[in-house]
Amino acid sequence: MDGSTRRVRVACLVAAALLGWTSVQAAAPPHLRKQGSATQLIVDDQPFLLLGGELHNSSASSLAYLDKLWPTLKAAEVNTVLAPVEWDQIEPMEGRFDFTVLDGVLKQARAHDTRLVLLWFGAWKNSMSTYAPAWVKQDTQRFPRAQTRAGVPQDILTPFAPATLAADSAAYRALLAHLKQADTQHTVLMIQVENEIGMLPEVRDYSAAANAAWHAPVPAALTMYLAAHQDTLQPALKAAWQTRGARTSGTWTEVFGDTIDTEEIFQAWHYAQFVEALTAAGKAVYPLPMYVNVALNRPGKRPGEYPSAGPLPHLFDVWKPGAPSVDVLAIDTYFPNFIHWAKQFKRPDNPLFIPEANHAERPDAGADAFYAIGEHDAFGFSPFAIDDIKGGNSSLPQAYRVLKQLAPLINRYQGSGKVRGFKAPLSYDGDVDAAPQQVRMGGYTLQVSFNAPWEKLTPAEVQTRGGLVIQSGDDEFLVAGKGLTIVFGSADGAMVGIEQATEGLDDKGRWLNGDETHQGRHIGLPGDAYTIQRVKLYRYR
């Protein structure tokens, strides 16, 4: 290399250093990626198991207030905090944006090595429009409200107003554009679009614009989807459509019937279309993963008695074609029958993500996390009110400490059929089904109980127990959780013994081939803490 060539090369290296270039290509923004039957969240080009907690609604609106919460959040063992971004705070005057608070939240999260999921509180939050800016709230002509059947205006923005969609979309685009510039570290992993959309106290909006849309034809995008997916449609929607001849054109009543259920379908479509426009506008600027969340419907309640028309399971086949840019329809669950709902939100076209799971201090929070991640390939779990955690010894922090150790293995085996989760089902009324559960993994059968043979537990104690099993080799398993008793059998009739059971993930833990395995009869996880055991099996006849 001659002197002039060397000088040019040195000059190029200096320029690259000054501009922040490196020889390593920058990581792609966070995104979702399929792995077998699972969908994983990819962060800095690696799978990321989101162990989160959602703040109270107002906790991130003051930087001074949030700064005092970090010891609590770190004690909760979260790797991700879910925090709102409020439309009225970032755009107090139309077209003038102030991201001071958001930038402060980003800075604090980075200082504490914690990721963020941002919740966009735009046109709707819990059905209402309380986070819209004053210039929106005060202008009812430009930004009209939804109305009851009797014509009474509600404090709810209607999705049938183009000006509302335009204003909300402009703010959302501005948010994503700012994140693209201000968050090159990828602190923000996902965005929630609006919050728990749903119509109250009626099934749908009865404003003039809504009524005009009600009498218009059903959009072809919906009927074409129904025709293409008729074998897998949700039963109630399928029945309503097929009973009337599976029509591909007509008004809402002609296609689905003149019922309250049709009115909910109609409202759901227009909510989904609003969200689709918002999501597409944001992704055009910065394509982070985006999801919508939903408040569940109570048994026996009619639409409007619960928040009508949100992305509930019986409306998935309306929301999927109505908002195809949305990556996940996510569950917010405050009911005891967590397993019943979690099963419905995991579909081939919808990964399981739980952004709001009851209260962080609940004694069964950790068991729910293990079950969702193990049984349904959830890529994230996050209870509400994480700032209420009173220390690191409650259920959730204990569970997260163990799940963090397991995360590399969970990420490796998710979607392969080699991970299973266990928790005793509860009914809506709180009745527990503590019967043993049996599954097959490879050449082995597993009978999983939530108590040891000598234990007599109350239903409340049973529901705090749960865990997961990873098959890491032909005869090797990792068992983790709290309070599980597992008896291994074989699928071919051979007898099965425990060759070795070891505490923890490394070789430093105790060997447990004595009383702890009931002299080789079963694997038992203690009921007072979350633990891990490595198990090697052998066969004999």
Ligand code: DGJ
Given for the second form:
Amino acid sequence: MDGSTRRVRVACLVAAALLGWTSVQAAAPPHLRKQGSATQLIVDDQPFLLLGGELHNSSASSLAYLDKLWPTLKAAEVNTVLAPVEWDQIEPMEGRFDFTVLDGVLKQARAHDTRLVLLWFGAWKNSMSTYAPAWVKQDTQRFPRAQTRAGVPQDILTPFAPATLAADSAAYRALLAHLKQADTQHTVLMIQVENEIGMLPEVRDYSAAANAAWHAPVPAALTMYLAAHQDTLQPALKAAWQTRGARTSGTWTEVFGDTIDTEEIFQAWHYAQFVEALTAAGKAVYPLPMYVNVALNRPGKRPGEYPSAGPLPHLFDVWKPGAPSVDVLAIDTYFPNFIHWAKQFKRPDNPLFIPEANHAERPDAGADAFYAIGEHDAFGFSPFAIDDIKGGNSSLPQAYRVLKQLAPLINRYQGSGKVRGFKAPLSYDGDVDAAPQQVRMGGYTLQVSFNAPWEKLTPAEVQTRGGLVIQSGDDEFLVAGKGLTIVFGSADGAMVGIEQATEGLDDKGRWLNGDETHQGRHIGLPGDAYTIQRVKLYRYR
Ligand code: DGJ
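Could you output the structure for the form predicted together with this ligand, given that the previous block was the form predicted on its own?
The next block holds the full complex; its first chain is the one shown before.
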């Protein structure tokens, strides 16, 4: 480089630096990244603990209506709002897109420093097809309906119509293309593909196209997956397949048996394939993380009696090979036995994300958030009906305020085995199991109770309690939540004492001793609020 070239280059660098152009690399779009056993949502190159809430279905369809909700959403302490995007609203005429409302939603969210997850209400919303535009609804020749066994058409688009997939995909692609250029600041973190897909009132579609597919061979992609995952298959599917000889080819009834369960497997495969094509089409334009959500099946109900063939645990081994582009099979939980279900959705091939964790204003919402994040590495939690939060004192905002403080530590330790979550399990009928829980963390044992020795609680009060523990050093723990009593012991028989317990994460909190630690016998988190304590232990013999 000669002197004058060097001078020009230096001058350019100085000018660029003055204008703030240098070393400003655009952050990658939001994506998922593994950390040990956890999967984290990476936003602007940093892990992001999604503390969300889902709006009522129609709240984001009117900018004037949504605008009035922000004080409530801010009081709810959410960092992310889950908001629908409606196919009929963005594509009122075929090929003519109108993103005015979506752009307004983006603008409002940014003005309130809040991120968004968008819910694509396309071909299906809760089994039905009510969000399809009029030009789809009215053209049943081009966009045929699913039918019952008796041939009665339903207000449900059949997944066996290529024209429906093409139309839904075109709209979805347009949405992603719009976001790619209109959301360079990454306000939108993820997209939910459709909503609670599931066949009703019968187990499968019996339209002519569906019946033709029913008599066709099972696709090799499914049987090859079954053969490759024999050790981890879901029990019912595994039994159905293995008792028929673990065949790698044949019709649906030959491979799985002539049962209603096989009809559900068949329908699940075809839903999954539709969603796969849609998801892949969207990702090809703008590769945001994408997930599907599912309505759970009530105990004792048979396929056809619940929204069937969605990504339910007993069908994971159909949905995983059927829709490999989908990042997360996500759970909507409206039953009391949250723990029973949440456990099943955390697998090495599936991170836990809960887009609809029952209703936002319930008294145990916060405890569920702590449990899911602490025990199952959930990267996000979001109850439904966040519009209904009544001020900042309900369980959810209280919990979110504390989880926000803990987020950097949770993000750091998630997936390393150093984070555990606690909540008393409920049965489907709502009975609570308040027995103390024992875990080992490093060289210590923890006995976690949901009441202090002197407290007599009602089952309803026990349900509102929960929390998490992070092991932040060999002898150091962070304990957070509400109403937990923790007795520390050692794994090697040494006696354990509390060297120091301190309130909060900074050095402004009280030193806790005396009555606050029951004279050194245990750590106690008060039962009337979510709080944090830092704990240092020592051993003696
Ligand atoms: C589950 C659905 O996914 C939501 O969109 C909403 O309809 C709720 N049910 C209502 O409880």
